[in-house]
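The chain below stands alone and is given as structure tokens, in the form predicted on its own.
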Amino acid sequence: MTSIDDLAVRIPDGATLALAPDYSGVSMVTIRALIARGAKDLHLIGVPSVGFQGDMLIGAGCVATLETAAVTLDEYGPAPRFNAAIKGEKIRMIDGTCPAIHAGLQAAEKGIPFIPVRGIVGSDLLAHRDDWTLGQDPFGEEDGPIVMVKAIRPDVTLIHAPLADRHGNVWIGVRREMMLMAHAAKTTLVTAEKIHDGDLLADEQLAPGTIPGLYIGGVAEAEKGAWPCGLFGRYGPDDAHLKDYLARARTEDGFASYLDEFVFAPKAAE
């Protein structure tokens, strides 16, 4: 067990950081702490997409590279600081696909250097990815080429979960992408809504959706830690706040005022 500020310190500058999509478990409270400490040169991996947390980190100048299948704020509109960074050539963009990102993480999870994926064949993406290569089925059972996707092993996975216990076990329910992210990464840092009194792995109902503590490098308790995004099965997104963010983040000055109010000022802890 540790603090949110300590989790932010454990994500070093230049780290490869895996983030879940907004509909999953996003540790917005740690994202704000990362921005407050002035994180730099992060390589973000959206699994398989990234939303508000990625847009904020990019706008704050914390990101050097973004690798993802999509950047989406869903019905709230385009991601303004991401769009500005791309147009201004302020970040390196690595385009992926949902299956390729999941496959790369699965390769790391299994401890193998690459994994074959068929669906990318014929895509222009192949011309821009030196970590994907065409090959053939060595058993000759399938006609045509297949793509070998290099393993993706993040330095850190960052997630927010409904429950964790004092053994370091973390319950993520049906959000299996977070299990994959934890298996693939060198370490996983977690904020949790609540600390469970018992052992999550000893509970037959909770154990199947629990990441064992051996994959977890640190846990901080953070009620409403996904705010202003929602957390599955617990609370929905704060629509008014997210719309306010979007309106402000359309300009650099507006985004700076948002950070002053909700990241650098005491109000950010509310």
Contents of the next structure:
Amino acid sequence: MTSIDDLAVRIPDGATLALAPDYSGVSMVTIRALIARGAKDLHLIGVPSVGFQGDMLIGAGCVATLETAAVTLDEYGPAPRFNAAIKGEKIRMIDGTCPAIHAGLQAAEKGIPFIPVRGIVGSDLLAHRDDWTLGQDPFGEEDGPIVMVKAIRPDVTLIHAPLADRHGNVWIGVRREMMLMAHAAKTTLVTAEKIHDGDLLADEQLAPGTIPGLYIGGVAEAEKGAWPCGLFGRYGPDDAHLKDYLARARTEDGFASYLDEFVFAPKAAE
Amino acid sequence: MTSIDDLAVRIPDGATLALAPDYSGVSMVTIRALIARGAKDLHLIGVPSVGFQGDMLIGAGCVATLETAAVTLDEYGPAPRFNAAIKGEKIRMIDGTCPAIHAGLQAAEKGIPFIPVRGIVGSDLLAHRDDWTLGQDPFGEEDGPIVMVKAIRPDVTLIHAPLADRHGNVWIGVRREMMLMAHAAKTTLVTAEKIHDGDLLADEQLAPGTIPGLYIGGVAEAEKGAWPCGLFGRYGPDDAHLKDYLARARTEDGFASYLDEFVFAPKAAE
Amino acid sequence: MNTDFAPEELLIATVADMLEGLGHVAVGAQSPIPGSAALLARARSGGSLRVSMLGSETHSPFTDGGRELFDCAAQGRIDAFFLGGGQIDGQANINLVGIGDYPDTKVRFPGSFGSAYLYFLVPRVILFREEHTARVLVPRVDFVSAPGVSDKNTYRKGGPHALVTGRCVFDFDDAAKRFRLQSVHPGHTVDEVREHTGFDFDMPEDMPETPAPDANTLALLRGDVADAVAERYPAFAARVFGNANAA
Amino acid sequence: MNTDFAPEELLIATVADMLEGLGHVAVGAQSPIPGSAALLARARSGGSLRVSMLGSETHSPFTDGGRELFDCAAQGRIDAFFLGGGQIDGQANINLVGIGDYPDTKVRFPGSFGSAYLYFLVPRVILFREEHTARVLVPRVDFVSAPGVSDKNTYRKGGPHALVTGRCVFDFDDAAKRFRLQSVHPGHTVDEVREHTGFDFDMPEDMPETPAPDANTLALLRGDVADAVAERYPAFAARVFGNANAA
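What would you give as the form predicted together with the partner chain, now that the form predicted on its own is on the page?
Let's see the whole complex now, leading with the same chain.
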């Protein structure tokens, strides 16, 4: 068991960082710690999209590259700091598509250099990716081209989960995109809502939804660690807070005031 | 919900049939029904190996082709009817290796025609497979060859599981090779130890170990459906019975007497 | 029973008709009208239609993570899906990335999501965009997130089936690679459709009106379907079905 | 404490020494001696060594089905594994398929399992075969399930580290592509090893005896390790550690 600040330190500047979408497990508490420590040059990978985590890290100047199938705050509207960064050409954008991100991670999970992916042929996405290329079925059952996607091996996966135990096992239930992210990444850092007494892998009902400690580099306990986003099966998003964020983040000054209030001031008060 | 006999009928002669290893979920009760109905020309795929299911089906003359990484009865010793069939050249053997079988099924799961697999280069297995070939990393980061394995799409996956519900959802816990088999196959037939009241997918703890009904073509209730093999977390193998099987199956006559007693006589008495 | 209907109810009923006889319909996140249509079609099917709603905790049948929807589509297990587009053009190309010369987009959209893949693999892709303006329905998209049509040697099991907007329904003619106006919604006109559509399209001789939902449909919609929709889209359900009921 | 030891205890202690300092050792099914060695090494490591035993319900850390062990090896997360062989030859090729001209084998073995893959990916593969006869240790295997060595341009992160038999320990010289006799077990001789080995191998000038397990090792083995082994291999634990304790 470790601290949130320790997790933030273990995501070094320049790291390739895999993040889950807002409806999965997002460690907003560590995102704030990353901003507070002044992280730089991160290469974010949305698996397959990013939401508030991405918008905040981009707004705070922590991000050099964003690789994702989408940036979405769902019903809250367009992502303001992301859009500003695109306009200001402050980040390098690698546009992808959900299944190619999942497949690239699966290639890393299997230790293979690439994997074929259906579709995509004729999409303008292809022209902008040097890690995608056209190939052929070596068994000749198909004439047409098939897209080959290079393996995606993140340096770090960062997630928030409902439960973890003292052996480093992490319960994520049906949100298995986080299992894939953990398998594919060099290491995985986790905040957990609650520490489970005993061994998650020894519980017949909990084990099937558990990422084994084998893949986990560090766990910190963090009740409400996904706040102001929600955590599946536990709590919903903090609607009023997120609307306030959206309103403030429309401008650079407003966003700075948000960071002051919710990221820097709480740190200073510690 | 349906009957065991109906499941056996829905595995047609000549079908490609994926089976789990003895330590996973084996529907021995349906294997007996398949033998009783006189199934012919099956192409068995061990995922990644077969045990008693394979030995019995082969001994009963139901099998034309066996594709597997191994045939193993674990501590019970060599598989007698399999060995006799190999000696008598009664089955066509497709020797593989565990990870290539898993990967081939993953290719089918993803609807892609092939998938790269590590290792294997220089193994004599390769020379005997027209569904494996050598290729190259299209991104040129590796000079050497890499094995490409053709997708494996079984006609039917047959498994036994601890629980199923009336929506066709099937709980297999951590034995997720059965999940992969279900995703990869055209349809999946299941016997379940017990019928769960309610919806397995609606239970936060059970859902992560559940194959959605989407993939399931039929479920029959069968208490002790894995007998005389065991079922993980439920009951162990029937040691005395399996030793009796081994002793009898050493000869063709002994095996025939086993079938008479445990396959044909119970059917006739129904 | 009040047989007046909200514009959304017309769209829902229209889309639901396109799902008749199918086995499995998947619906993306933030899609209340397609989601309601799928649930209506399920109610009509007597339960034989399976509906998978992404982001729903009770209507998602998936247990293998974010990839499963995509794998499932490639396996041929999903019969219909919905796609939108910041821009949609006359060849049914869709743009979910942005306006302008990529990567220097003047207006940035959220991104392509799974469109570049699902458009190839789901037999019946229904394009749905309520806003029907020349800004959205353009002669040629600035960025092709997913192409509407492909060469014959491209592995493609699916593609555009229809385009439903707030003004009309187009169907897509694969051979001609063009949209064809199928019906205009009550209260809208062909001229209006033409004025607000940036691409050329074909027209039937006799222009039908999009059929209004009948009393049975409205009863189903405002009853069981509204309840099911409310689980995922409470505000939408209250606004559309609540209003209609109160009217 | 009785410091006599069973032959299996010598083998277990010998193999455990080869696992010192590693992070993660995986052990296949039906491998009581390698399994016991891994558990002994774990006990000695103060818990820093992770042991994954296939087929064990309490020592398996995997939750992604049968493929996970293989994926994990390719990710570089498994440091040592054990392979056997119906035949093993002087280049460390192993045959798990059969004797004779495949597919017309005269003697059929169970099959290659994961050998054709793990041999390439696990840095330290320990070949273990208790039976040390010229029938098993052959000049050239009849079928290469997995090759002992590969060309330089082949992606290979692992391979043979040592061969442990009931008579001796060989280590494998990657450069020479040959086994080298490292030690002979107490009660056995070099001549006997030579007689029962079908392949050529190198020899040191001074031939050491395989070190006997010390009192600490035996205490660990017969205490905590025996208990852990008994979960997976009750008959083996009773026979080996039960007997040794009783002696």
